[in-house]
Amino acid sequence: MTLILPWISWITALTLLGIPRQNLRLLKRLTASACLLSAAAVLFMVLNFDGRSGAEYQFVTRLSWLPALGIDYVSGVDGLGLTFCLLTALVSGASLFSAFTVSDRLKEYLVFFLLLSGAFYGVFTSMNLFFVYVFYEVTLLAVYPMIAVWGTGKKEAAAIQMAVMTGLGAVLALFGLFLLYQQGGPAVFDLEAAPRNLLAAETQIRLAPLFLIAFGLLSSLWPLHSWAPAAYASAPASAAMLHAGIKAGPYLLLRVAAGLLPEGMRAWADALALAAAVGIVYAAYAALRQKSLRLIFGFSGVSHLGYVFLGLAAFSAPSVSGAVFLVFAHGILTAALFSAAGTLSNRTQHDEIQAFGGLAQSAPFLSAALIAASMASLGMPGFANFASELMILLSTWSVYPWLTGLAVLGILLTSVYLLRMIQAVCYGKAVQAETFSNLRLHETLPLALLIGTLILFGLWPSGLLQWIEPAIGAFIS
């Protein structure tokens, strides 16, 4: 099952290349079929996954490729991989509706859309570091044209900045993999079999900063974050939902740094925690200064990822489990926010918050969804974000009390800029009320799916933690 998951999207993308661009109905049907089939495969794994063995890889398939170098195509999922596969299925399914609204060269856009979603599945199901890296490289190659060609505003500059920064992170990660291979041999590529004490503690401490910087660049960790807000503000809604919602950087940090370099992670944890706490406050303040809806959401994403890195820095089972839970919750939230922003900008051709107004009267459902997503972002109980952030803050308080206090200040700033945004967009004097009088199914269904998911796992956090905690326990033990 895991073997075919990324190839469902990729084979469909190849099929689209042979279809005339005028046949929009067939292009959309094939793309939707690929997303539904991938989601069905993920649902099958969810229903048949043995949560009691969440630390072990399941649905494993092995294909020999270059055994002399320790490089085989091995696929499977543990509790961590399954969580990220579920995130990918939900976000890609929701973003599909926005992808269908692209009017210029839809065929090519859907090809890149499928390449991106399939590559994410490949990252989360690959059990060999070589193929994890290859699949992640494809995500970078696919998202660049989606922003540079189909984006808005200063799209070329934003895409180039993103390509340079994330490309630098990818090169550093590749260099780090070469060093890992040199020190540990072919066994280091096998995520299932590689022993955690494969490398000496001194070697782990030397290599850990390289991966922290590399994956920090890929995850927009402060102060390596500068590319992210501009890129997501310029991206089409579906591209922003996919790339900002499905965060592979923290996943790679767990798999490589925590999985193979635990002593290195512990040695550099203080520096990571400091960067995370400063990033929470800095990005929240930057969001407070923005007037563009999508820039607010872009900086908000950087701020909230700081909580993830703070949890990883504490390196305890509850804090890291909470960090993974927050990556899932914030991924769903980010997709919902950019979906709402995409609907607003598509209908008005701008995203300046002061130019909206009265959305609660003209589009009550869209207003309610935006308010619900904002409440989830600022940590209201009942949403998955509250449960995950609570796990992080409670478990990091004993390790980093001052930095945790600084992180709590970030929650206050988050409340300020989100409530200001809600006041400007949803209330006040109605502007362009007729523009939102006829919201369609493709504009409301993704928001209902994503907000519903946040509420489901906010009320039932054990639904995800039953997979996450055993897997993280194996990392930390």
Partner chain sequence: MILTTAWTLLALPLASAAFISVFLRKSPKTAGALATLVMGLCFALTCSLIAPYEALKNEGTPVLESSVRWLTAGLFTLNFGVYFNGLTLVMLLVVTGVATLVFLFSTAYMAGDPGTSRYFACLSFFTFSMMGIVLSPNLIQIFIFWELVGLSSYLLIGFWFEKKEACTAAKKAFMTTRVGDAGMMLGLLALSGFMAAGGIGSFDFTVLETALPSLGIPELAMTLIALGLFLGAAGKSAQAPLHVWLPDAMEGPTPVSALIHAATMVAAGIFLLARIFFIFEASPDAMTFIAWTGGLTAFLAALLALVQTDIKKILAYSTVSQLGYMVLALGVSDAQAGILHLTMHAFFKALLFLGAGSLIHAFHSQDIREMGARVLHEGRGSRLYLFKALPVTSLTFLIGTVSLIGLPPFSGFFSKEEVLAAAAHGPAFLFGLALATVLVTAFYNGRLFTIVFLPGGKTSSHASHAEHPLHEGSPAMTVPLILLAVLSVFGSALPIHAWLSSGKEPSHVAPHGLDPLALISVGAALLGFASAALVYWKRSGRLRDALPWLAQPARVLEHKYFLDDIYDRWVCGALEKKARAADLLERYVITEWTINGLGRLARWIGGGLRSFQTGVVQFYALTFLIGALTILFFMTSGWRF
The other form holds:
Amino acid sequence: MTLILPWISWITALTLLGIPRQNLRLLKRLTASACLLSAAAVLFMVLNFDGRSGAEYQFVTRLSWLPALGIDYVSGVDGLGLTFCLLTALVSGASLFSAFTVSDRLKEYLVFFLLLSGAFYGVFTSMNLFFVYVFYEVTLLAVYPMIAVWGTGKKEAAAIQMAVMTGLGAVLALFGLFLLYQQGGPAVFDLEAAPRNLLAAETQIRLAPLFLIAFGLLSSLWPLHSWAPAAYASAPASAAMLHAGIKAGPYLLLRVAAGLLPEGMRAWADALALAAAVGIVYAAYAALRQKSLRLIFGFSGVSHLGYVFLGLAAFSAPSVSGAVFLVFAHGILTAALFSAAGTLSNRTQHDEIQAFGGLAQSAPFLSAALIAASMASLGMPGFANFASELMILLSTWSVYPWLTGLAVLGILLTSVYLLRMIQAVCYGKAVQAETFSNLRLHETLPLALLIGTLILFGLWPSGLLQWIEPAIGAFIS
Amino acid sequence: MIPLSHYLIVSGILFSIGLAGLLLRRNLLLVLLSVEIMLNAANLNFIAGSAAHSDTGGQVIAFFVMVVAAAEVTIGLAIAVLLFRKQSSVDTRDISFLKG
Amino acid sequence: MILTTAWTLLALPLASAAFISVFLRKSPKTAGALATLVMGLCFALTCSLIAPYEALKNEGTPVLESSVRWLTAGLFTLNFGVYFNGLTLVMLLVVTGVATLVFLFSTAYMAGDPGTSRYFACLSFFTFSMMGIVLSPNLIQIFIFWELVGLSSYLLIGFWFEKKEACTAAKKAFMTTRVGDAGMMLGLLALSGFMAAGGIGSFDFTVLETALPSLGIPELAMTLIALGLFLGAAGKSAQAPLHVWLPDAMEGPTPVSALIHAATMVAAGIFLLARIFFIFEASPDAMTFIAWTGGLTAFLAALLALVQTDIKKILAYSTVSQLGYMVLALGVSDAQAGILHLTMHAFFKALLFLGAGSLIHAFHSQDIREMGARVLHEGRGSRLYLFKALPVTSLTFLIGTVSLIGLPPFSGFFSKEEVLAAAAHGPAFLFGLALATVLVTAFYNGRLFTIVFLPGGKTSSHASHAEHPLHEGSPAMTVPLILLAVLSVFGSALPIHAWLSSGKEPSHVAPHGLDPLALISVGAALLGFASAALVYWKRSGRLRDALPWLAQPARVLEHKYFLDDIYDRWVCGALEKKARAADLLERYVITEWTINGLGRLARWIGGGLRSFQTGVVQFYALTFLIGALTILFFMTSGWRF
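Moving on from the form predicted alone, please list the structure of the form predicted in complex with the partner chain.
Next comes the full complex, this chain leading.
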């Protein structure tokens, strides 16, 4: 089951190449079916997942690939992987609608889109670190042309900056994987065996910072974050939704650093926590100055990831579970925000918040969605973000009281820039009222779907935590 | 008998002359000539060694070198002709199309 | 049975809000009717709980609770549920009662407004959140609904979102209360730290109350925790210096001001203080701080009311001042006095706001100088014309005013007496402040009443509304006024103290009518009112015109002690500066110097290396030679790396 997940999208991508580019309907239908099929597979896994053994891998298939090096192609999900697969399914489903609005060279764009979403599925279903890495490399590969070709504004510069920074992170991670292999042999790559203290403590402590920096680069941890806001601001909406929404960085950090190098993580946790907390506040301040809607959302994303890393740094079962929960909630939220931003720029051809206005009058649904998403972002109860942030705050307080206090300050700052954004965009006199007169389904449905998910898991956190907590419990015993 | 060392010294001098010519001459044809000198110096070395050690291997290699030299000079001269046709000069300093 | 009703009370307004948002967007009248009916039903249900509760109390189990697990974070189990005791009952009665009347009033007041359905949906959602606060069994749930109430307030203050001032006021309210909420969260977290150390995993009030002494929290920490939690209460209840949002919040529709910013939401802070009173009691320093905050707020806000010309702003500052009284009462450990005043205040303040709404509706203006008996009728000479044209409004407004000032036998008198009696046990200066506030309160109310209702009030020569005959609103507007007036008079007859006491504390002794304190305060009130009437009879409404020797202090008051300017410069300014610093850091240090700098470095190295590619063959041959010689050297000399 998990075996086919990435391949559904990839094979469809290959098929798309053979279809003439004028046949837009067929292209769109094929892409949609690929996404739907993958989502159906995820749904199947969700329904048949045995919650009681959430720590174990389920739906496992194993293929021998490179016996000489001891690397097998293994795919399966545990509670953690399932959560991320669900995230991928939801976000790629929602970003599909935005992807279809691309006007120029839709065929090639959809190929990259499928490549990207398939690669993400691959990252989360692979049980061998080698293949996790390979799939992750494909995501970097796919997102670069999406931004460089189909983006807006200073797209090439943003895309190159992103490619270089994330590429650097990937190279560092590769180097780290080599070192791991050298120290621990092929058993190190096998996630199912989950060797916890396979490596000596000093080795772990020496290797951990390498991975922290590498994955920090990949997931826009302060101060390695600068590529993210610029890249997401220039990216087409669906690329931003996918790449910013599905944050594989924390996942990789958990699997590699926490799974294999727990002593190392403990040794470097303080540095990570400090970077995380500073990032929360710094990115919030930076967001205050931004005039472009998508840059605001980009910095907001960096700021929220600070909470995730704070939770990871505290390295206790509830804080890490809360962090994973927040990655999910934040991913959904980011997808919703960029979807709304995409609709806005599609219709009005610009991005500055001062140019919008009175959306509450001209497009009440869009405005309500934007307000709801902003409320979720600033931690209003009722949404999943609040529940996860509360979990993190409660469990990191005992470990890092001052940094947690800084995180609370971050919530205040988040309120400031988001409310300012809402006032500029949604309130006041309606500007360009006609452009929003009829919102089509493809602009409203993804928003409803995503925000609905946030409310669902905000009221019912156990729905997600029932998978996450056992899996995390296995990491942190 | 002429001692082996004499042959080696002569071939060494010839080689150096050829090397100097290779590095310093401005005319492409003379550079090729210098290469020929270097190859002949090597040949001399091989024959002398073969005679001194009664090993025909040296003579066999000398034949190989001669063949390679012939092929190389053919191509070199062909390139020189084409270059001359392009820019009416065989000055080595004018040939820098691959400058980075 | 009580608990099921409690759950229903929580669910009904939410269902009403959801239903209106989804189905009744285009039917404002139905939305209004539905919302009001649901609210009335909630009130009826609450009343039906009185008898069972009293029965339970006699049995000795006055506290009930039921909850479900919501979230587990390590040691902490966060539940969602309902909690019912005497305090809950009193608050529910206030909330549902006043809400029903406000909803009824709104159906007439908001008629014709295009956003009426949205109004009723938001107002119903607010009531849901407020009841959530009141019914919460634990601290986390209170926090959750605390935030939701803030959201409702934000949506309602900014209801007329085309107006820039309304949006700015909504933002200001949200942010100011959020600062309070941040303090509350910090206090909560600090408490959770000690709870974890002591093995307590539940934030339930019943659990916390019994476990608190055993946690062994050091004094300083306890004070900080209490102050943090108080910060949240201070934010919501507009205590100085976090009061700045309440006057601006008057941008919202007047019924909203009546319900949220007079009777219920602002009372949430007082309620919190009473609910977790045991936490504050554990820190005497915090209690002192609370008492002083309350007393000072009461006095300073009353002074601010003196210079306002907008009727809603006068009432807003009045609310801040009265809330100060409640906080003061709680600070001197008399929780029941505070809650009693909360209840009475809810009645007469809602009455005054709704009455103001009625006046605004009639005069189409919020400026008290444009309202008045004189404006209407130059030359008709009838003394109390306003009382003739708007009898219900005028009479009920008078009743509300008298109750606010605190004259017997109106209900406001009794609650104020209790607050003053409690203050008498505290520091003398504080008690003096409280008494002085009585005087000032009476003065500004007298000013308001004189200018608007008494024929001698000087009025500005704005357009006469002679062609616009004044009339009362529909019964939907007058009935609530009448009912609230009745409550303002007879409210003290409600057995609030009986309900509030759980039998464990010594029963509260209501002060007798004729003790010296009562005489002093009544005297002060009458003095204040009378002097205001004298000062403002036939004189300008502006303090510095009426009493020129007070011009300088008046200016300070008009600038609201320059607090808004201070906030602007120090808080917002500091924020902007830090934001600019972060932006500069981002753009120059990180992006330009580091990242692009690395790119430039790479290009520079490449450029340097490029010089090796001369394109001249002989140069390559030379490097070839050098390389070959180097290798030969290493091969023959035996050097090893």
